[in-house]
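One chain is shown next in structure tokens, namely the form predicted alone.
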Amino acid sequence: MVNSIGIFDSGVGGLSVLREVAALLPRESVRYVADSAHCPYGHRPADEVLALSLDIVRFLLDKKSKLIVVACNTATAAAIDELRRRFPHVPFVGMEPAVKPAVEQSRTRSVGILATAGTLQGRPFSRTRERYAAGVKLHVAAGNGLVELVEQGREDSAEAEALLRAYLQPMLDDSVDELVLGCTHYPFLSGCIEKVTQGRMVIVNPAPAVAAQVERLLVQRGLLADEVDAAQASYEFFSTGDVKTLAQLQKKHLPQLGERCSFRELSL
């Protein structure tokens, strides 16, 4: 496989980012790591998430990744500063809640953030909140249990709807009109979110902006795939858990990747 974009997440949530990267950069090969054996990251101590992230990044670099996307808000909060320090030659793209566009677009000046506890306690969210949220009311909810439902392919279940209703109803009651998704698993809950909110909130998904940043960095560093690379472009998926589950969820959420996908188990 040619030099590729590396993407990793605690599980399948990063597929929401891969979907945007693949749409924007169809000539690029991608290696994706789902650390399903340790999913979810949201409740784990930051030093443990950092150690897991370092192991995955070393693996992706051994596999000739030319850029790495930390497609997990919790891992970004716990690890991206240290990853950039340890691997200064590697371009990293991380995740953080898209507070800025939500604040700019809000008519009611009331913005909701649905994220994991690890993300909400991390420095990237704290910095973003301080920089962009002045003058608005932020309603923050830790979406406990939602990641697990997405990992199980139950994002449209009655249980998912009940959890989302519990997290979002207080926001609806306080006129929140922009909902920032602060976990890469949550875009797969969009249908259920829309059912609960009945169009009263705009869902803000940061994944398209992340894909755009990936493209910018590849262009700046002269790393875009050439015609020879594009002819060999493929998608290689690794899971530290059940690789069959990852394959099933890829086919469910990214069927457009077709036959260019392969799946392997990974021990770290």
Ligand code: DGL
Second form
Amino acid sequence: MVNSIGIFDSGVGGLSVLREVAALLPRESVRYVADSAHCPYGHRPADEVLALSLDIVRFLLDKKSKLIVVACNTATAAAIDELRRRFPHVPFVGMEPAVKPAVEQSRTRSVGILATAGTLQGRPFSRTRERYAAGVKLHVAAGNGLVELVEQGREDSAEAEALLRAYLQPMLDDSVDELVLGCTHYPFLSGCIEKVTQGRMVIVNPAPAVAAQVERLLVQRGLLADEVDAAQASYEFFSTGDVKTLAQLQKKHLPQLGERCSFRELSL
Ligand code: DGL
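Okay, that's the form predicted alone, but what's the structure of the form predicted in complex with D-glutamic acid?
All chains and molecules follow, beginning with the one already shown.
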């Protein structure tokens, strides 16, 4: 019987999505895959990201996932249409830069987007941009190097701050007041982002909206966990690389999951 939510990312970034899913749906068990051996995805060709995503999805389906969250903007851009085509009975939820709410909330009419090169070149972003960004100035920056720092557990380092300053200063100079995080690794850089922007930008993270969409789909399909499942709810983490960073980030940012977590290395 299918019984867990599958979540995957190129690495540890998807934990920022898992955090919201766990907060909203505490009865649900989660199986999480970090493809840290192939991280970053941002510079890989789309067909390579699709092949990696297919392997992970097959693994998560073997683990009895009832719904899969592609907790990676880059993999969503490269793979989600094909995943839906190949596995029509599986509900998939993907990530997309939250341009719409940022545009609605911007008072300066100047909105910033920080994402990987892969996401910025992908079709979902150009669609979103066309649909929602008319009438505002959109500042786009590829956050090269940021994913690697988060993967190394250096999200609060001087290097992270220096890189962020380089990407965000031009936005500050142009009165950007809403900053969309278009990569699931970036919420872990919030401390450094706040330091650089000094409260002049609202950080827009789509993860809470993604968790709400997970709940909606589970309700629609009658797949929500019941109280019996809740008593056994667990979080299994798999990494194709070193599981250490994953375990450290879980302890630091999701300590509430505590004893119910287990960590394993995975080769696909
Ligand atoms: N967390 C991934 C995303 O949201 C990072 C992509 C990468 O590995 O470059 O796009």
